[in-house]
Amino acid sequence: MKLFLLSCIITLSFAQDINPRKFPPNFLLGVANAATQIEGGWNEDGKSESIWDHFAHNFPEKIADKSNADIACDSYHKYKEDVALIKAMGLNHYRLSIAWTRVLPTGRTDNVNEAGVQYYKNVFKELRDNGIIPMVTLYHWDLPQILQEEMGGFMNESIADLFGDYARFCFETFGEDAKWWVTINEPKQVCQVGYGAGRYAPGIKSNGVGDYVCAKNLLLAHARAWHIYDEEFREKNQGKVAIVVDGSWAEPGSDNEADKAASERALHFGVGLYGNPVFNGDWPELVKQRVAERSKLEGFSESRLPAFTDEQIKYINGTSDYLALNHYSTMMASDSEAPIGQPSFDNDISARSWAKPEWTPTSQWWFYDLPWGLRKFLNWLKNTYNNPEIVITENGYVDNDDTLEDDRRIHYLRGYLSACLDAIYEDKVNLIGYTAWSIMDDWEWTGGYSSFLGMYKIDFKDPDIPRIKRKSAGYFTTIAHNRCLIDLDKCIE
């Protein structure tokens, strides 16, 4: 009897942690993926090589299982099957990306690949015919390799005009198909990991220098695309354009002021570096001061963080119609003053990132199921950026276990969606949509095919590359149908 009572108490306690409110009537629920990770057909029908094609082909040792995305989920041929899954789940929207290399193989608008254009036209028609809203990302890391070789990619300030031309082409070509646009996905990963640490394509190692140059050029590229839409397409197409910011919540490691300051540094370097210029104008002040001080001590004649001109600050400020957020987990942040020496993005932050021993680990060192971190993050964004409309454009559970009985993924989704409801109803955060990553397993960049995030399992060893339903797909379908996280008869309007 005591065991039974204890079981009941635990069950009730868990249930009470889940918000019983229904999602607002117009709240968007959807799933996401990206071209490189699912399409395959890497050189088919005129598509050119991207920096990630080049990276995986030439440096397989940098990929966990030495794989590549040549075939991936074969969505280039199986997109109708993918759309059917989304339709069957009853979801509102699908976040996908256009491969720059598939529509403009040279990266420039004087060489249009009609086969690539038709592919995306077909995808958009399939979505439209099934009542699914496309949320379209212009750049999900797949820069044409030729632009990297000819001009250095995002290290060259002329990338802003080239990206603007590409964006205009997409707005002209697909403007009737899509109203929700994302310019660039996760700029921190593009710049700090791709052009600083060198772990991601294009593999440039210029830590604490090149990553900041990339950040400035990338923000100018984003702003160029936003202004093109605003001036040339908004009146006709009535869409919205945003840039994605991504990050883990940085919880102060203690109540002392040094750890609280470390938490703020981690957030402003990780998120504010891209969010602040767009929503408030200019780099975050503490980022500017800190990089300038450390640069001087390191013997630089000027800050490693390139300054914006007054004109550029004005040009970038206000260039996001909503805040697109990718968030997966939370880490603790403690002050850890780094010695002066080699330039380093992490040393500029000087915050030790760590996990509490009681947190349940997964297959990824940085990943923990802590939904309270999302709620805190949403409130920080609300307060820091003047309560913008927020769409969560990625959130999901990662593991190296490809089981179909993925109860841990269900637990994660339930908790994080409950945190969303808490933020909406208790904290008055202007959150209008949630996008789960992912509809299906995919090629996870340097994780290859060894990390699983899909609500549908992909059997990559089967030549037919079947989509196999996991338990979480059924759970998410029920959420979409009921618009609630608990039994329908117990939901609160």
Contents of the next structure:
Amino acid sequence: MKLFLLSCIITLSFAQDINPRKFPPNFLLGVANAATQIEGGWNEDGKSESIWDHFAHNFPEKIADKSNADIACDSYHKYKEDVALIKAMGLNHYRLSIAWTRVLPTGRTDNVNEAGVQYYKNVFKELRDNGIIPMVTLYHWDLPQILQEEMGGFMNESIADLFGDYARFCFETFGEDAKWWVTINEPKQVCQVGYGAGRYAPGIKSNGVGDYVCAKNLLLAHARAWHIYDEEFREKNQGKVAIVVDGSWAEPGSDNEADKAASERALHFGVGLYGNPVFNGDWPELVKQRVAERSKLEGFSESRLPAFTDEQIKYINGTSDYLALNHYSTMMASDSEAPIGQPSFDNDISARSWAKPEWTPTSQWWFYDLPWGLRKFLNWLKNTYNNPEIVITENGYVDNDDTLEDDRRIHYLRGYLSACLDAIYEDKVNLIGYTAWSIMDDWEWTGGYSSFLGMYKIDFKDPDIPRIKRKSAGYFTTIAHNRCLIDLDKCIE
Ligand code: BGC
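Coords for the form predicted together with beta-D-glucopyranose (BGC), given the form predicted alone:
Entire complex below, previous chain first.
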């Protein structure tokens, strides 16, 4: 009897943890990846060098294992195998990106690389033949190196027109196949890490100054692409275009007002810098005020955060047909003093990011398996941006161990998917899709081949670059088939 009671309690607590509802009928359930990280063929058939090719080739010391993406998963040749895996998993969508350098090697429309265009047409055909919906990112960090050299990339306002031309080219060429578009992936990583801290390509160190210039130009570039779609393609192709924002949830470090304010600052500088102009118009007020105040104290004649004109505010506002979110983790945020002096994005935020000692450590200092953070984040986005349609465009488990028995990944996926169901059914968040990162291990930027997020392991040392099934691939397959996280017969419609 005692044993029976105990097992009831265990089953009950398990059942309480995992939401028993089914995913809604049209819910998108898929996996993601990006051109640089999987394709390889970095200079094949007319592809030009991107800023990440250049960065890895010239500064290998900046990549954890000194590697590059020259071959990566060889998806340039193995895309049919990749699509077959996605199909076998029973997934209904695949987020992939187009390499600007593969279709327009000069970065401009004067020189179309037909072989590159044909590659993506082949990929789209393969997806279509297998009933998988593509979600296509135009810019997943791989600016043509020549544009960085010729005009300074995102530091130059004319990037908006160049990106617009590239976007129009893709909408025209692939618009019949692709209805879900993402303009730019994770602008914060592009600007704050690429043009501010300088840890990512193109490696520009202009913290607290150049990163804000980049942010403004990037938003104008995104808006340009959205308007082009809206005016020239929407009626014909009936698709949707969004920008991806990324961030960790910032949980207030205590009930103090100061810590609550620190959490809001972390969110508004992190996500709001890009989300607010697109969903509400203009930079978030608290970001504007804070950077202006600090700039003045630092002796600048005007704010380091460049202002938008009224016309630009209007042009950018409303340019996301859904909210695309990349989310991996949660951290605590407490108020902290940041000295006036050296301008820096982090000093502008002045929030200390920390982890609770009871949280299970992982291979990364910033990464914890805390699904409640995703649920809070989704609610924050719902309330801050007027209840938009939301697609989670990335979420997944980072490991430095490439084991096939990836129970930690399964634990993470189960918890985060359950948090999605809670958000949908309990909180009425308008969440319409979930995309796991990633279908397979890949080249993880500065993490090289030493950071693993795949449901399939890639043996990068084997010349055939085989895809090897992990336990989590089986788990995700069952979910995709059942569309539910618990036993099918106990699942609630
Ligand atoms: C990026 C991906 C990357 C993932 C995991 C995201 O920031 O969009 O390209 O692989 O994080 O590190």
